[in-house]
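Next up is one chain by itself, shown in structure tokens, the form predicted on its own.
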Amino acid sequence: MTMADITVRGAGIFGLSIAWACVQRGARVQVVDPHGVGAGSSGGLVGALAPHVPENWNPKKQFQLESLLMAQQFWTEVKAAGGHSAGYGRTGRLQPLQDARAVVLARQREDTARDLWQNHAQWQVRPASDFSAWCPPSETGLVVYDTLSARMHPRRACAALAAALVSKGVTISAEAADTGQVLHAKGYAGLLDLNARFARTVGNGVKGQAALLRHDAGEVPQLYADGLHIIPHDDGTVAIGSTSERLFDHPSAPDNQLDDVIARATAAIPVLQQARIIERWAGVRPRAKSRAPMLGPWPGRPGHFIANGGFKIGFGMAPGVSQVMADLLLDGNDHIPPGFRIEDNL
């Protein structure tokens, strides 16, 4: 049996994307997850690859910008290898502006976006009427339209990565012995394990609930309204979500809080009121104490590494995280951004 250079424990978005980056560089990789591909929060529905606002710039925002700009090539290569689409599309995002203060702030961000995003994307204040029926109500008649936001289907993205890995000879199994360097990318369960091992809280879980509706909106922007993401996927569905629950009893069970999410989304976009609900979903997203992805060597455990804490931005960060961790695992080169280190959470 061929021994792996890298054992990845966890088949969510961080584990699969890092495995893919390592395989692309010629490494022998095995992926191990007792629950299967995308079984945790990475198997969700929403898939809003949305940037932080272009102001108060910091290494986290810069890293996210670079990762979002890498996404098109990343997912194109994944599809070419495995034949499965992640449903990726850089379709932009609309956000209604509900008062004069919001308009002033949005126009300021138009200027900062020109400086920070340069010519890669735009943050525009536009009339809501430019977007016809697919636009949430705006008290000012204006919306923000940014051209950086993209969408993808999380569950399909994990399946696409798994297919790409298998096409390169990678085994994805429920259990296997560790060989080579070991990457721990086990999401919420992994954070609980780290809390116990470090005898302190390095992260926790935040439950989210979402729904999938049967509605073909076409190639239109995603929406962010009333605190909700409304994502038109390319398969004739629309995903809406999500809640952010720090206290919960049933991690994977949708409840009446999701009913409120659906009611608010359909009030904002009346065309969705007649859409059939085809799935209700709940899961717990891993959030590191620093609120940034937690990356790097496992302190005091040579040969072991951690990639966790993707929370709501894991899919958008994945292309960048995969390259940084492949640099570290394969070449020993540490390019982890400030604020992303394990030590930042201890």
Ligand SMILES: Cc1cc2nc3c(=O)[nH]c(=O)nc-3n(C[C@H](O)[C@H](O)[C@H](O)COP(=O)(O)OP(=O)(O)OC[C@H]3O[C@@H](n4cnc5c(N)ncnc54)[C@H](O)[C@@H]3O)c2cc1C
The other form holds:
Amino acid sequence: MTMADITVRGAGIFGLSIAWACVQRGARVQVVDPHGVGAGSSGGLVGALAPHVPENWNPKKQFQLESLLMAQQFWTEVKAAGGHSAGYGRTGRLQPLQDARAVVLARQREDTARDLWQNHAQWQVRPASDFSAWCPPSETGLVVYDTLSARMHPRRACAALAAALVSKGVTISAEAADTGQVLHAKGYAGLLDLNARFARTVGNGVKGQAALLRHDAGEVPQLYADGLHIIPHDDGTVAIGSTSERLFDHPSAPDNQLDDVIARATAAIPVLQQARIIERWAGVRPRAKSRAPMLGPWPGRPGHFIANGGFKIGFGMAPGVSQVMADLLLDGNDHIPPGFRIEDNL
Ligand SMILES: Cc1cc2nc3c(=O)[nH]c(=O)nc-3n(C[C@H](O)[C@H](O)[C@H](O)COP(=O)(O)OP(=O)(O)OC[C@H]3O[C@@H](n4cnc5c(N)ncnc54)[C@H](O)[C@@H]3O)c2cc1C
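Output the form predicted in complex with the ligand next; the form predicted on its own has already been displayed.
Shown next: the complete complex, the earlier chain at its head.
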């Protein structure tokens, strides 16, 4: 057996997409995860790839914009290699504007988006009536429609990446010895480990719960209303999420807080009231102290690297994260944006 240049520990979206970027550049990679592909927070079902608001620009927002713009090609190549679809589609997003102040702000952002997003995407203030029944109620009759937001199905995306990796000869196993450089992409468990090793809080977990409904909404935009994401997938399902819980006893058990999420979503979109709930799911988002992704060499541990802290936007960030980590692992080139370093959390 040939030895791997890189051992990736953790088969969530960060580990898998970094493994993929390295394989695409010709590296020999193995992936090791005792719990299997998508066993952590990446095995969920929401999958909003949504931008920050186009204002107060900073390196984090720029990195996220670039990552969102990479996604189409990224998921197309994954599908071409392994034959599985991640359910990616750039279907845009609607957000109701509930008062005059929100409308003023949204119109300002219409302008700033022109500068910041340039011709890649638009942030438009539009009449809710343009979108007929698939639109949350809006007090002003107006909504923001952005053409940057996309969706994909998290669990299917992990499976698609695993298939693409296997098609290139990568082994994905529960247990294997380290060979080559080691990337630790262990999500919440990895943060707890880092907290213990550094004897301080580097990050923690924020539980989230979501539901999947059987409803074929077609190729319509995702919705963001009343703090909830409503994501129509391309397989005749709609995902609704999520709760955000700093304190929790049962990391992977949904509870009655999810009932409230479902009730609010179906109140906003009555057509969903008839839809059958086919899954209730919970996971723990890995949140770095800085709230940004936490990427780079493991301080004081040569040959070891960390990719963690995807928090609420791990899937949106994954294409960009995979590129900067492959640059670092394979070429020693450090293009990690300011604020994304391990040291920012120590
Ligand atoms: C309810 C909910 C909704 C979300 N919605 C969105 C969304 O709409 N859009 C978005 O972009 N993001 C969303 N997220 C966030 C996203 O899911 C996370 O940012 C992302 O999954 C983090 O990926 P990860 O690979 O870092 O961690 P994980 O997916 O948790 O992967 C870590 C992996 O490491 C493995 N592992 C643990 N210990 C070891 C070990 N010792 N050795 C090897 N492997 C180990 C685990 O088994 C696991 O597979 C959501 C999260 C939740 C919970």
